[in-house]
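Consider the single chain below, provided in structure tokens and representing the form predicted on its own.
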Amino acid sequence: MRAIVIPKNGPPSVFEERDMPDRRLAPKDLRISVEAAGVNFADLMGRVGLYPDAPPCPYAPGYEVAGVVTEAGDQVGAELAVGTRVMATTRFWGYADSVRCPEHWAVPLPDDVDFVTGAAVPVNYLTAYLALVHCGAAREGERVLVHGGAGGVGLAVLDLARPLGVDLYATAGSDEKCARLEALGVMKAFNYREVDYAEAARKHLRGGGFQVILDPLGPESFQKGLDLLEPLGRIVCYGFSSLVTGPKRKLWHAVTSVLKAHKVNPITLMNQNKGVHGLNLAQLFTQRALHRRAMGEMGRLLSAGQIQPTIDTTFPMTARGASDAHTYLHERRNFGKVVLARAP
């Protein structure tokens, strides 16, 4: 296979295309033609060298794909045969031109939707799901606040919150930004780059606070976050991103930020009747009946038009295009899904 992979640990110029060997298919494993692959705040922050779970370099990232099945393994359900068009999660390698993953990780692709929102909806649909339906149990009339609401899982949680009932609340970073989800029907957006947004939540709130807070910053507003919970309230943290500063590791920020971290004592969320949950979507991959049933509700909704991915921009599917889609989620010039897609 052909992939786009990460020599070393660096800014977003470090990528190569390279030849990889393909890996051998188990009985209920597939193989796809990748046409597109989201780009994740994991990605950047596997390329900086700030993520655990990334293999050894040199590697692919790409937690998210669509195309077609190429081969299947001989335990394979007809439902995914060979020429079948699918979305998929990946356990990295997404950025090639074909990937090996396990069946259940896959649901085939409805007809009148195309590659490129495809691979826009497995990670930040399923986390989205998994955050404000399983973990954070929101339910109608209940106040969501939602960090980062212009990205990709930010504006799913939108998505998803919609036919649920819930008030939603989000920061992002720019008034502009703020307009538009205020536009797409968010009750509030406050911008965290001009306003303290904790502040600015009880001020607009006269005092009340969140039932639910969906949290993909870490340590830094682990506190704030708790402090905004009203009672029997839920925050779900699902991410570290205030660690990555710029295209390049800063090992001491990352470091003094963990160190800041909030330890949580479990008397003082009894006292408080508050709740915390953490969800990190690379440790469930191999809960096969949760992945499965999870994905295929997420086919259900793209299927039947409930859920529709806002596709910010389609780089091309090369070293350059994979460059240039790190840096712009780097900057945080997106509103909505970065996408990487192969050329037609």
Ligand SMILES: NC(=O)c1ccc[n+]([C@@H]2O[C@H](COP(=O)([O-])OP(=O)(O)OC[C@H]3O[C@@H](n4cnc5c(N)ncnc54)[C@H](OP(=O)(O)O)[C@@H]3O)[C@@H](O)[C@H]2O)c1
Given for the second form:
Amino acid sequence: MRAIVIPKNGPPSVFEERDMPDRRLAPKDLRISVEAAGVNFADLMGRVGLYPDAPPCPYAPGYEVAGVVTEAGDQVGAELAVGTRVMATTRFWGYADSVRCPEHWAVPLPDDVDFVTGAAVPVNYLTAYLALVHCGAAREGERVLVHGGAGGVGLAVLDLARPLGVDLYATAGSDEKCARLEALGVMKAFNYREVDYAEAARKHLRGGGFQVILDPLGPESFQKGLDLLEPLGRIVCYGFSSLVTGPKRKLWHAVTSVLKAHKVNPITLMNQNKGVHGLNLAQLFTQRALHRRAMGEMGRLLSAGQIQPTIDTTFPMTARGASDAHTYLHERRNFGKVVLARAP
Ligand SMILES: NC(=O)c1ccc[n+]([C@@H]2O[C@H](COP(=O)([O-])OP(=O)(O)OC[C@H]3O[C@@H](n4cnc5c(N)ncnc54)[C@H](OP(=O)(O)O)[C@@H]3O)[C@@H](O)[C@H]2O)c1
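One more: the block was the form predicted on its own; return the form predicted in complex with the ligand.
Below, the chain from earlier opens the complete complex, with every other chain and molecule after it.
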């Protein structure tokens, strides 16, 4: 296979195209010819060298793809037969012309959904769904705050929050992003570069707080989030974006940030009636039944037109395209999902 690899950790310019050996298929595996691959923040963390689960270099990043099944192990069901258009999660190696994955990571892509849209769904929507519905258990009428509201996960949360009838609030890094979020239905978006969002939220809510906070940022926002929770409120931690300060790793900053991570005291949680939940999607990929069910649900919502990912930009599936996509995300320019797509 031809892959877009990270030969060594470094800035976005490190990407190289290389021929890499094809992996052998197990009886329940598929090989997918990749038409589009989603770009995720974790890919940036892996590239700079701040993602402990990443394989040794050289490897290709990529947690999700859309494409066509070109090979299927002999225990793969008929619904994923050779020739089926699919979307799938992958564990690395999505930035390539083909990728192998177990069958329970893939679902058929509806006929009227293009590959770029398909590649934008798995990671952002599974994360948003599990964070909002399962871990956060958000209910109608509750106030939910999502950080990174204009990112891929943030906009997926907005998409899923609408039918639940929750009141969504968000933070984002510019007035323009905040205005766009509010135009899409966010009750109030706070530009964290201009205001202390915690103070602004308290003021806006006349002293009230949130029932659910979705936090992918890190220790500082976690502490603020705990303070902003209403009694019986839940905070869901699913990221550590604050570790990444730019296109290169700053090890000292990373180490001190990790050391600052708040130690949760169960007695305090008990006395304040607050809950903390962690979520790491990649660590759930091995939970076959859970992952299959959640992917099936995303497939159904997509078929029914109930989820519509916001695609910000599509870059070509080349080393240069991957480099430009990563630079774009480091510069925080995206409003929605960034995807790499094979030239037609
Ligand atoms: N645990 C899991 O299973 C899981 C799964 C998926 C994603 N995540 C996490 O969820 C977060 C969002 O992911 P995503 O895919 O939605 O992100 P994304 O689409 O790549 O969006 C990135 C956005 O995050 C904001 N941001 C905050 N801190 C940043 C930083 N240090 N460097 C660059 N951008 C930063 C920026 O927007 P603003 O400045 O406008 O806010 C930026 O536009 C990440 O922390 C990611 O690791 C976790």
